[in-house]
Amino acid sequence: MKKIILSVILFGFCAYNLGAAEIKTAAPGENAALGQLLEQPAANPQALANPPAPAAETAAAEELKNDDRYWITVLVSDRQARTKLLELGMDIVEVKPEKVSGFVHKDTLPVLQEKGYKLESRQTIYEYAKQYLKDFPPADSAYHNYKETTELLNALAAANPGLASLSSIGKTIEGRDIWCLRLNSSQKEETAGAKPAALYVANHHAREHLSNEVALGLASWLLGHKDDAEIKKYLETLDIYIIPMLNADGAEYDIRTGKYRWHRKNMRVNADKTIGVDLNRNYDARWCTAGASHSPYSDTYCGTAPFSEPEALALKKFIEARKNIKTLMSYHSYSDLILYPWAGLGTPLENEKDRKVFEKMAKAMAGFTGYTPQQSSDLYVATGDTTDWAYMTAGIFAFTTELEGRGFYPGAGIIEHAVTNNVKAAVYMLSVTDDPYKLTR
């Protein structure tokens, strides 16, 4: 995973060009560009989201040989069910029309089956992992981790001084800082704003190194075209924050060895010795009241109270000396989705204004990505969520992107897919931060 920084800011800068969809500035006076943009088709991700599976490996790492976790399919065909099963400790992967795949610990088996639900296969996680486990270093070694995303960062910062700023919203269980990035022309670092704010914020879960890569294209990108003239008129009128890595000990642990554990939660040592609780969990949205599990060994593990972590601590405070944040975006993988509220319930949101909004911003971002927009819960019902938080906390428009990928470890070959039709969207973003509701005017 070594690289030399110089070329990483290459690579940041220029890598991740938007093609033949390229994002257009618009003359002075004009605001154009991302209309026509939007009349574009999207890319179809179905090409690289579906890359052919990894060779596997000669044997999988040892650890996983001792690891509780099953990989099963369950046949279920509704939210209900499938909420039932959250709450009962699986970890829902895959969605399909009539069944889910996901992880689940040893000792929920046999709960499943007291339930009454059938399962279609299953498997341990080792035997799992032998299909797709792979070094992160070198066949992966486009991914950051900890250590080269803190470098990039800081590389960025020290070479945009007039807009760029670095700072640490907090430290995590193990002691990480949890960098942001600030992008402001005339505020740095830790200083009150007043401007219209976005937050982009990644790897709540570790697995999903991919969520990283999408934050740090996007931080590379609009620094890039910080001259164009729409994305300057955005880094002179609006606050731009972008966390890359909320849960650095959670990301580190799933690559320490070199290969890959298929490691969720954050690094919390729980009482019956367990590892980790879910961050995405952990949130005061209804907490822990549906599709979250109260065993710790589970991967949807709530924890032991809403904000037990220092992670979603973190963001909670971070969010909450900002009053000027207006839209937010959590990235995850994989689903090819744009999520909006409610995670925690199961009806739509009750204020109608508010759920327009969301329903075109996010049908907006599809345009870009390719990928499906709907209420979270359509899937099944979920409490503790970061989205679900903030709006229902601080009123922010508040999305989740399910990215790309067949998989957690699709490989390098999607990093530059994923983030070109992201950025496209996490700019469209941009364009209404200043006031959500103007378009409902």
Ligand code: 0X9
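Heads up, when I say rigid core I mean the largest set of C-alphas that superpose within 1.5 Å between the two forms. Note that this is a predicted model, so its numbers are computed, not measured. Positions refer to the first chain, counted from 1. What changes on going to the form predicted in complex with the named molecule:
The two forms, fitted on the rigid core, differ between these two forms by less than 2 Å at the CA of residue 296.
Once the rigid core is used as the reference frame, the Cα position of residue 123 differs between these two forms by 2 Å or more.
Here residue 102 counts as shifted, since its C-alpha moves by at least 2 Å between these two forms after the core is aligned.
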Contents of the next structure:
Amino acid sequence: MKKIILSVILFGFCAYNLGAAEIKTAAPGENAALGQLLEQPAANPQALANPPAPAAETAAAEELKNDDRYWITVLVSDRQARTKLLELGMDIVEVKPEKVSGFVHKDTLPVLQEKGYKLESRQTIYEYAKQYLKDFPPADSAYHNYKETTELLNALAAANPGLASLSSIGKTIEGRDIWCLRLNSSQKEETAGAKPAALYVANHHAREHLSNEVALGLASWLLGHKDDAEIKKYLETLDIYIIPMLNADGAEYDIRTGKYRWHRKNMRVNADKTIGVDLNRNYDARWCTAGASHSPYSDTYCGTAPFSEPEALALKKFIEARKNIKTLMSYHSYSDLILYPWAGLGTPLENEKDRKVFEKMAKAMAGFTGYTPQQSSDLYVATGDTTDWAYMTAGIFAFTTELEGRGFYPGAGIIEHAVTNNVKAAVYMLSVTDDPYKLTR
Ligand code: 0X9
Ligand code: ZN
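Could I see the form predicted in complex with the named molecule next, after the form predicted alone?
All chains and molecules follow, beginning with the one already shown.
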């Protein structure tokens, strides 16, 4: 899709029909985000928590900075007026009953003004093209952006009507749906769960795109193996929830220019105009007392209050409404670790029985992945994270996996390995979800 759009922008300005079809691909949330991006005062270094790198645009966009054309929308409503615009030099690309949009050279703008045409909007071609450069760099096109994630989840649900259903657990701050795929042979969408449940959630942090891939890979794998005796049993006896992209806004922002921005937080515009709250510091678990920051510009900013962020709040409500959730895996990247509570306390879990279950599960999952099992706070103490809250509030055996890779952008070549091994660990988690305490007996 991206290639088609780029070639339309760069080479096909006269292609009325193609241009009009391709131009309408942006989701509502994407447009809002673009608006925010364009409004950011780039000259003020304090205005952005994560200022884009100086060369954060693609070469294609760079070229467009020297292009003298504008993308405009003019209010005209009849064929004659449209024809006249063509004669004045406008390249009309989209036609609606009451307006037309297309390209004009900068010298045509004063002519249109002089002749009394009403312009609804006007953008340089560079500003216009930026919105279509929203995707992974070509080498990483195997990764799923939000649109592709949505399409894949829909396709999985459509192909498995008796087993899989898709629903939104709420909206991100920019209005994107947070999708949840439910795998369950007898219950669909939002009907109450009667069977023990396992929850897999990923992409709390924007730049941790590999976590979305692992969650999507897990969903595809489970459905692809639905007839295997073991998987069939889990699909029949358990309730399985997969939320691959909790921070959809941040993930999109991170790739929008076609180059990565190392963005971590969500897309909250803070009071001081910095961007983002760290969603993995926003849960109500010893909130913001250690390993988190009250400074909005910080990458570990905990927000104004526990659950101030719609994404964390949506997950809270989702979990609270499903008392059957027994196990939870939160995928992050990277460090090759399987972590368990406490994250926010430097001391071991007081409840010895629970600690044993956590340790046994972490050890087993580490065996499948080749990662290292350890208490979260052995890495560093961080309060307000998902797993501490899920355990404290609902007694859920909740883990953080820090996936493999030597950085946040380990390339597409790593996906298959990460999925294969983490699927094994995830299936192990399913094997104890009916009763995790059986590990202590
Ligand atoms: O800091 C985090 O939120 C997680 N690491 S990441 O690099 N993905 O940002 C770790 C959360 C686990 N908690 C602790 N290590 N305390
Ligand atoms: Zn993370």
